[in-house]
Amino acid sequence: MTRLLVLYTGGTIGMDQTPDGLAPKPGLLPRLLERFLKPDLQFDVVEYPSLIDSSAITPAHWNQLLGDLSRERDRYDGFVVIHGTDTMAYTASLLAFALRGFGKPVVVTGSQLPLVHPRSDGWSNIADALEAACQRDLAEVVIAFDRLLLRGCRARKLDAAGFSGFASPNAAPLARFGIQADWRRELWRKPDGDRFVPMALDERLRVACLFLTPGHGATLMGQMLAEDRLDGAALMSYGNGNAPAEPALLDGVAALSARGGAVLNLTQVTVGAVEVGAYAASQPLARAGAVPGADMTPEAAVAKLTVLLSQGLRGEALRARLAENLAGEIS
């Protein structure tokens, strides 16, 4: 017998037509579930009193799922996070850094249709999540979506419009479901040995992703940065990590490293990752205290950032673990 539990978050998936359009309504997607109760499979769900929108997510919500995983790790085998579509990809990165050590399977999934709709993806995302979940060598933090399974800390939410709402254009799937699943046992990350730790965010800080833009936008971020509003941020640039050399940016960047925080340089394209010397143009944030994001999502170095910051890290510690793979968010 494998025991799961499914917390509900809110999102698409649950909700139903009103007068105002679709919105969550409490206790339909507990009883919809039903329909997956097997006799080798047993699941609680927990429906959470204020089931939201995903875009209203924040750092205390997140503090409330993991407490609520922390607080069940030992009475169940594996976990499903039921979630809304939008900030997705930022929840399952959250969960990876910060559920290290965890030794167990938690799913996240959702859908792009309400379960009430007939047409629904629902359906399927949640039958493969629950799959997953009863993987008991599947050690890490994953997405169910589209009859795919992605490292939660490299999904991206791509498509609005269609089904295949995620991808992680990076690294390969962990699975695909089709008449038999396809386990890519190969892939999937090994218990780290770590001795779980249960965690809770430092809901006062201050993380922000800023997307470089021609013209004035290089001094704008710059100011920013330099400003004391923001304890870490991941820098959008350009190709391969590339920048102007506009001296408000580099100052910024300095300024943010000499407090103890951190910035780190991302990509803004979907595909590839940061070169620090593949041109000449990567080497000013490099030189002004930026760390190389790699090929890390906008997603995952905003969950790194905020996990590392709350855990305490400052300075060159936390410049360290910035650029360690910790939950395979780099390749």
Ligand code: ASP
Second form
Amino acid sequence: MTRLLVLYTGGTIGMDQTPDGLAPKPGLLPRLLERFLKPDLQFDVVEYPSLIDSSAITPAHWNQLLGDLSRERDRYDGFVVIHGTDTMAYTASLLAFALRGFGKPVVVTGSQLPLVHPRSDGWSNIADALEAACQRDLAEVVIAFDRLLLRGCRARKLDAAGFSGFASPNAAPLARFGIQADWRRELWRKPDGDRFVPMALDERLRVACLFLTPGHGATLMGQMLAEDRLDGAALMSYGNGNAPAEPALLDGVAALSARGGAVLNLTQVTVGAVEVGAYAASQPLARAGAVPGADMTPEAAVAKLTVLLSQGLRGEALRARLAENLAGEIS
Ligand code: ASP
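Mind pulling up the form predicted in complex with the named molecule next to the form predicted on its own we just looked at?
Below, the chain from earlier opens the complete complex, with every other chain and molecule after it.
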């Protein structure tokens, strides 16, 4: 007998039509989930009092999830988090970094069409998520979506029109669900030996993702980094991590680093990585102190900065941790 805990935060999957359009309907999803109960699979469902469209997610919601998962860790074999798709990759990444050493499956899922829609993808997503959460040797945070199991901190929402909402462009899926589940166990993270230490996020932290554009973008971004408005930033540069050697940008990167914060240099392209030295144009950012983020997703970068800053890391210690592969987020 496997015992799972399902935490229901909101999202399309549990919505229904209202005069204003789709909106979460309290009580609906827990009732619909009852059909998945089996003699050898029991689960409890916790419906959050305020079900949200995931575009409204905040660190306070993440703290609620972290608190519930940490408190219930020993009582259940695995966990399913039902979540809207818009920010699912952020939440999965956040959980991946904050729950290091957790040692049990945490499977995040949702759907593109509500369960009450006749063509809903939610049924198969939930079925796959429940099955993944029963795998005792799955010790990481994953997303189950459209017949794929993806590492949470590698996944991105790349499609808002079809059912294949998520992909992990720089990492192979951890399972494919066909008539049989094809578990790619050789790709799963091995227990890292870390002791699980429950943590809470510092909700006052200011972490942002800045998208570089030609023209004034570099200067504006530099000004923002230079002023004391951010504790950490992901900077989306071009190609293999290239950026113009714009003094304002480089000064901003250096200023934030000097204040103890950090800038993670990521690439705007979906496939590939920041490689300092591939082009000379990648050097100024690195010399100014930006940490090369390799092929980390923006979602993972924001989550990693949020978690490490919340753990109190600053300066060199923060920059060193950011460069490490902590949860499988880097190839
Ligand atoms: N806006 C919805 C949400 O993220 C989209 C979805 O769930 O598919 O909550």
